[in-house]
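Next up: a single chain in structure tokens, the form predicted on its own.
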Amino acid sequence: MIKALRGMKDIFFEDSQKFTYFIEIASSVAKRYGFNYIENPLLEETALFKRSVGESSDIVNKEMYQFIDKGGNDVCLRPEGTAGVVRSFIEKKLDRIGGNYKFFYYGMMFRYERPQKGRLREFHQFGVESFGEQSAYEDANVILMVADILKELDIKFKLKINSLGCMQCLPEFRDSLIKHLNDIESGLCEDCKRRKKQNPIRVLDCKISSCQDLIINAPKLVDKLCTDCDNDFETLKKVLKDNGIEFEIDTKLVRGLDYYNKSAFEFISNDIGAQSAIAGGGRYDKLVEYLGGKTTPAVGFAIGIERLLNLIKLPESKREGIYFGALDDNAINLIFKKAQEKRKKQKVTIEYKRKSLKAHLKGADKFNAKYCAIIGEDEFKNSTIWVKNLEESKEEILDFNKF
């Protein structure tokens, strides 16, 4: 028997219902946020991951479905969204034209890691992007857009902070926490002994408790921001405080993709075991640069929807639609054709096959019908439909052509 591959997961029967409820709920917040859906290639060149997620990211160093194709390109599939839509952003020459720009989108990603509890080879993601506001209101925006469509699913959440810097004050943090790395090398683990040399920051994302021990005292970027970035944090703060959204300071949350720069953010939740981060995002004003377009600030976030099934509770169903049935092989044309006639408007099911009244009761309750239509050998000889209100325990029989 073939089995689906390590790490690669069927979404079907309740999971499916939860993973198209979340799809309604997020893309219905986001549009009233102003976003516009966007939607990208599964397929991208690597080189445009290893430029804009980092060489020092696992996903480049260990991560990436990668491979040559037959036209001798070097590609992967994406493993993650944010490059993609800015890749867009600026074969479109958005970047030129400037002015604000929103997208939302969702869908596959892929990473090559160990498959392990909370985490799949080939994922799904929601995420929003947000290209010309350099204003931190709109990075409050998209956190109070994540916080929106946790309440509306009834998914408890804590939120982390912390700002990244800038170019004026990384440096000298970045020098500071070398000298601090040098001194505690010998006990770092191999990937934050590489870190270290290619992108320091990201030691302190590690989730190897000795490394956390090890930087326990390491210092802080919040301490180091320069006059515009901490302004900018202060007034993150002070918006998130005004509507109500609680946080805390997280010094050590520095996401573990290099593109991201002052405010950085993630949603956590408790009931999901040790792999707690639910969504995160923060500010990328660099990345259209690195890309090759015209310098654009921007902010954005992902979800990972896998992660949260387990926490969505569906509303209770109501019963919708008709369940068509015959007790006559001969009315089976008959409640084809009506049935094709009721699709226009709702939902419709049909059983090919003559059977009881009673089975196909059991039918009907088990699409979870409003209806159950039926014809026997009299109303077929009465051109006439037998009706049952299951909501309302209620039976009729029906002129079949005003049906």
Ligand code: HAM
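Numbering follows the first chain given and starts at 1. Here the rigid core means the biggest group of C-alpha atoms that line up within 1.5 Å when the two forms are laid on top of each other. Bear in mind that the values here come from a model prediction, so they are computed numbers and not experimental data. What changes on going to the form predicted together with the ligand:
- Fitting the two forms on the rigid core leaves the C-alpha of residue 377 displaced by at least 2 angstroms between these two forms.
- The two forms, fitted on the rigid core, differ between these two forms by 2 Å or more at the CA of residue 398.
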Contents of the next structure:
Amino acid sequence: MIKALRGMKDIFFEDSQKFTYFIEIASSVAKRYGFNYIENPLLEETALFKRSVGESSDIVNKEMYQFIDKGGNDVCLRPEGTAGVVRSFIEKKLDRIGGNYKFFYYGMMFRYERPQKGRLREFHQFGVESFGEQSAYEDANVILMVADILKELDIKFKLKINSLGCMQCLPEFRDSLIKHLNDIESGLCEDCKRRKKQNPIRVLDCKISSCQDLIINAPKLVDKLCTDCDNDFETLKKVLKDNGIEFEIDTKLVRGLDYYNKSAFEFISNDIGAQSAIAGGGRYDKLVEYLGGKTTPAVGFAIGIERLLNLIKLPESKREGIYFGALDDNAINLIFKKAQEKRKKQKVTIEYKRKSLKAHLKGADKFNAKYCAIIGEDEFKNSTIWVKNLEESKEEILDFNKF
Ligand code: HAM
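Other form of same protein, the form predicted together with the ligand, not the form predicted on its own:
And the full complex, kicking off with our chain again.
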């Protein structure tokens, strides 16, 4: 038997209802915040992710679904959404036109990770990218968006924020961090030894406890921010406080992708196990320029949809629509035509098989129908139809042509 690939999941039944319910809520919040839907290809040139997500990241190092296509192009299934949005932003020359552009998207992402609970190889993100706004108010704005989405879904969260500085303050911090790492290098895991060479601040984010113990006294970037970054971080904290969002400053939060500067944030849930990050994002003011565009400040986030599925409670669905059935084969043609008519305005299902009334009522209940409409032998002869309102438990015989 052919099975789904490891780390790839089918989403159906209640989970698919939760999935579409989530998309409806998240899209409606994004629209209220002035974001427009964007759809990008799943496949991009590998170079796009190498340059944006970064050569030092685990994603580019070990997790890319990369292959050579039939035309000899080195391509890759997108591991995240930001790079593709930025690529299309530059390709459409929006960086040259200038102004603010706000996009939201959702869709599948691919990372060849070791699958475990909450960690898949194909997963879905809902994300936004806001271009052209330098103000730290916009960082607060996108954070408030995530909070609004999660609140509408009644999902509890913890928000962690940090500042990753800029090209002015980061190099000095990096030097002091490297000095610290030199002293403890022998105890670091193999990945951190590589990270130390490629992008030392990534060591701060290592999940291995022995590495965490060694870096407990490592210098903190928030203590070394330049005036501009410090002011922006202060503004962000103030705006979040003024708008009633609680947060924690996590000086070890560095994010797993290379493009960030200044604010970085993660939303955590304590109710979903080890893979507790339900959303992550931050500012990336250099990425547009780095990918060949005109310098454009930008900030965004992505929510991991699968990680939310166990946390979403669907609203109680009200009974709606009609279930049509027949106790007699002759009636199928009649109910088929009637169903087509009714379907213009409401939800309708038809049971083609001849069944007992009890079995039809069970079917109507499963469909969550408001009405169960059946034609039996007598109804067929008399041009009537038996209709039960399942909400009020009332039944009546109606003229078929008037129903
Ligand atoms: P990220 O933190 O890599 O950020 O991913 C965002 C979210 O996607 C995570 O918080 C998590 O919920 C979910 N996620 C990541 N990997 C997996 C996986 N293997 N299985 C299931 N869920 C996963 C980004 O991707 C950035 N592009 C976010 C961003 C947008 N930053 C600025 N704009």
